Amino acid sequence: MSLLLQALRRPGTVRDLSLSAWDRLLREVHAHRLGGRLSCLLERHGVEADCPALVGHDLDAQRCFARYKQSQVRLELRKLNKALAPVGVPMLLLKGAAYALADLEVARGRDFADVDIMVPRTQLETAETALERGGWLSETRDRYDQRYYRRWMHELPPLHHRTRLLEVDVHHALLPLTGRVRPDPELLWAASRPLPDSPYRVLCPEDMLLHSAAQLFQDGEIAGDLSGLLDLHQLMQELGDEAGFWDRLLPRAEQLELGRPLYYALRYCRRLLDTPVPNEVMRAAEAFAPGQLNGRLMDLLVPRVLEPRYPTRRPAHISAWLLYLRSHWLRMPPGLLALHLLRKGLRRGSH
C-alpha cells in the first residue's frame, strides 16, 4: 500500500515516517493535490506537530492556497448569483462548491479547479444569456466540441470570466443526455434544500453522496482521482452520522438509477480507505454489483489507477486506458461512441 494511502487511513502512522519516506509521501500528495487535505487531517488527528519542520511548512503553504481558492469559489459565486438572481435563475450548487457553502468537513483543505452549478433545463437559455452579458465566456471554439456539449451532454461548455480565471461548470443534469444512466433532474432539485442565509441551494444528503459517486464511477476516468474517493470517504463519514441516512441511500439510489456507482463506491472505499460503511449497508448494495467478469475486472483496474504508485512502481497506463475506454461506453451508444472516437483520433493525429 502507499504511504499516502497509509496517511490517509491511519494518520497517525505519519509519526514513524523516516525524512526519505516523507520524501516520497510527499511526491505523492503533490501528484494528487491533496496536501491542504492531508494537512488539515494531521491536524485533526493531533499528529501534525509530530511532522518535520519542512514537512510541516510544506503542507501549511498547501492548506493555505486551498484557503485562497476557496475564497476565489466565493467570490465566483457571489457574482454568478448577481447574474442569475435578477433573471430568476435559481442555483444549485454541486461537489467542491457545496461541500464549501455547506461548510462541510470535507471541503477542509480541499483544491478547486472549477466552480459546478446546476440550473433548471428550462431556464438554460436565459442563464447562459445572463452569463454572457456578465462576462462568462466559451473558450471551446470548434464547431463539433460545442455540438458534442449542447446536443450531448449534462452542461454548458466550460466557460471562464474574462477578468478571473476559475473555470465555471453550468449543468442542467448529473450525467450526460447520451448515456446509459439518466437521474432525473426534477427528483434532484425537489429533494433538494436551501443553505441557511443565502441565495443557493445543495442536493440532499444522499443525492450528494450519489452525484459524488456517479462522478467517479459512471462518468468519470477513474484515473489518478484519488481526490474524488477521498470526498466519497469523507461524505460517508460526516453525512453517515445524520438520523437515517443510510436507510435511505439504497432506496434513493435505485430511484435515481444510481445503484452501481454508489456499490462501487462502498466496495472500493472500504477496501482502500477503510471507510466504516455499516456491514448491512454493504451487503444491501450487493443487489447492485456487476457480473462475476465485469466484478474482477474492476477490481483489477480500480486499486490500480487509484492507489498512488509513485515512485515504486511503473504507472498503470494499460488499466488506465481500458477504464477510459468503459467511461465513454458509458456515456454514449456505441455507434456515436465510435464516431466520436475517431474523430478525437483523427484531431491528435493531425495535431
Contents of the next structure:
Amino acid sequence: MSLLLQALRRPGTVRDLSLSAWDRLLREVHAHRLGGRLSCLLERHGVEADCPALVGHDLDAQRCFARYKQSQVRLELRKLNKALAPVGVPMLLLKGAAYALADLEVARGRDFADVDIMVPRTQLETAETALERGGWLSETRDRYDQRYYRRWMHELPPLHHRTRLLEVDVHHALLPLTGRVRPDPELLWAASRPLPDSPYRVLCPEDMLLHSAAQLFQDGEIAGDLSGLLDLHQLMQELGDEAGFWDRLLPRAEQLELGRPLYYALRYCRRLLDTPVPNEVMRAAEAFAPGQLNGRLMDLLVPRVLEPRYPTRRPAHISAWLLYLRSHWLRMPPGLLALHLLRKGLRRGSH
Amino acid sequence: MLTYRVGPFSVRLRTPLHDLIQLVRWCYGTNVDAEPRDLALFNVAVEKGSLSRRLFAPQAVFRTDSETPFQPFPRDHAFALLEWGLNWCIATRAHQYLMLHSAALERDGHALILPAIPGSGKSTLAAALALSGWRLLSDEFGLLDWKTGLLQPVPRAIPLKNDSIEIIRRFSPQADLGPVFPRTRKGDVAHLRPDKQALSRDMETVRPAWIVFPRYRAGSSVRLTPLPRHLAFVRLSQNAFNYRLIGVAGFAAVEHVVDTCSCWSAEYGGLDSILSALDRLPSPAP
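Show the form predicted together with the partner chain, please, because up to now only the form predicted alone has appeared in this conversation.
And the full complex, kicking off with our chain again.
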C-alpha cells in the first residue's frame, strides 16, 4: 500500500518510517498537494515531532501556503457578497468554501483550486449581471465553451475578478443538466442552513456529504483525486458524530437520486482509508450498488487510480482513461457525448 | 544520481549529462553526497530533450517530480538551467521562511542584507564582498526564519551577468568562475562558486545587523544615507517573494528586522569605495 494512504489512514504509523520511506512519502504528498492536510493530521495525532526536521519544515511551509489560500477564499467571498447582496441574490457556499467558513476539520490545511458558490436558478441572470458589473470576467471567450456551459452544465463558465487570481464557479445545480441524475436544487435550498454570524448559507450535513460524493463519483474523473476521497473521509468522521446523521443520510440520498455515488463513497472510503462507516449503513447502502459486472469493474479501477502511485510508481493510465470515459458517459447522453468528444478532439488536433 | 545540500535544502539530481554532474561537483564540492542519500527535499532531473532535438541543437529539460516549469534550454546551458530550476523550487516551496529577494553576507557574526532592486548590482556586489573576507550566506534568497528572526544561509553559485563577469575577474584573481554560458535569456552568464567556508558553515544561522539598499550609478561616488524605518519597512516587504503569503507572521518579521537593524540606502559607482563603506558600518551594540 502507498505510504501516503497508510499515513492518512493511521497517522500514528509515521513514527516507524525509515528515512527512505519518508522520502517516498514526501514525494507522494507533494505530487498530490496534500502537505498542508497531512501536517494538520499529524499534529492532531500528536506525531508531528516524529517527522525528520526536513520533512517537518516542508509540511509547515505547505500549511502556510494553505492558510494563505484560505484567506484568499474568504476575501473572494466577501467581495462576492458585496456584489450579490444588494441585488438580493443569496449565496450558498459549496465544497471547500463551505468547509472553511463552517470551520470544519476537513478544511484544515486544505488547498483550494477555486471558490464554488450556488445561487438560485431563477436569479442566475441577475447574479451574472451583478458580477460582471463588479469586475468579474469570464475565463473563456470561446463560443463553443460558452454554449457548453450555458446549455448543458450546472454552472456558469468559470469567472475570475480582473484584479485577483482565484477562479469562481457559480453553480445553479449540483450536477450537469445533461447528466443521468439531476438532484433538484429546490430541495437543497430548502434544507440549507444559514451560517451563524455570516451572510452565507451552507448545505445541511447530509447534502454536504452527498455533494462531495457526487463530485467525485458522479461528475468527476476520479483518477488522482485523493484529495476528494480525503474530503469524504473527513466529512464522514466529523458529520457522522452529529445525532441522526447516518439515519437521515440514506433516505436523503434516495430523494436526491444520489444513492449510487454515495454507495461508492462509503465503499471506497472504507476500503482505502478505513473510514468508520457503521455496518448497518453499509449494508443498507447495498441497495444502491451497481450490477455485478459494473461493480467489479469499479472495484478494479477505482483503487488503482486513487491510491497514490505517481511519482514513485507508474501511473495507472488505462484505468484512468476508462474512468474518464465513464465520467463523460454519466454527464451526457451518447449522441451529445460523441459530438462533444469529437469537437474536443478536433480542437486538440488543430492546436 | 547525486545528492547535495544547499543550506537547509537537499537536492537529489538525476541526469544523464556528465558535464553537468562535473559542474555540480565543482561548485558544491564538499556538500555533494555529504548527506544520507535516503531523504531529499527536491527531487529534480535534467534530461535530454526530445529525440528529434538530440541530433540537431540538443536541449536540456528541467523537471521536478510533478512539474516542468521552464521551456527547454540549449544543452550547453544545463548548469544555468539547473540553478534557475532550484531557485524556482525554493521560491515555490520554502514558505517556512520569509524569502527576501536579497543577497546576504556575514562579518564577525553579524549579517548584512542587500535587497535587490533592478539595476542594484546585487550579484556583483555580493561576489565582491564574498571575495573580500565576508562570508556568503546567499546571493538570491535572504531566508529569514520568522520564528527566530535569524538568517539561514543558502550558499549557491553566484550567477554573474555580462560585464560583471569581467569586473569580478579583474577585481580578484582568486575569483573561481565557471564556464561562460553565452546568450542565455539573461545574457552571458558565468557562475562564481561559493568558497569552502560558505559551504561548510551553511547551517550556522546569523542575526541580521544591517540592511543596505544598494543602487549602482556609473561615475557616482559612494554615499550611504540612513533610511527611515517606515521606508525600510515598505521597501523590504515589497522585496520579499512571499510576504503576503505568510500573512501576519511576515509583517511581524519585517517589522522586527527593520527595528533591530541599521537601515541604509547606498549609491555607488565603483566596487572598492562601496566595499570600504560597508566595512566601516558600525557594529551593533552587543
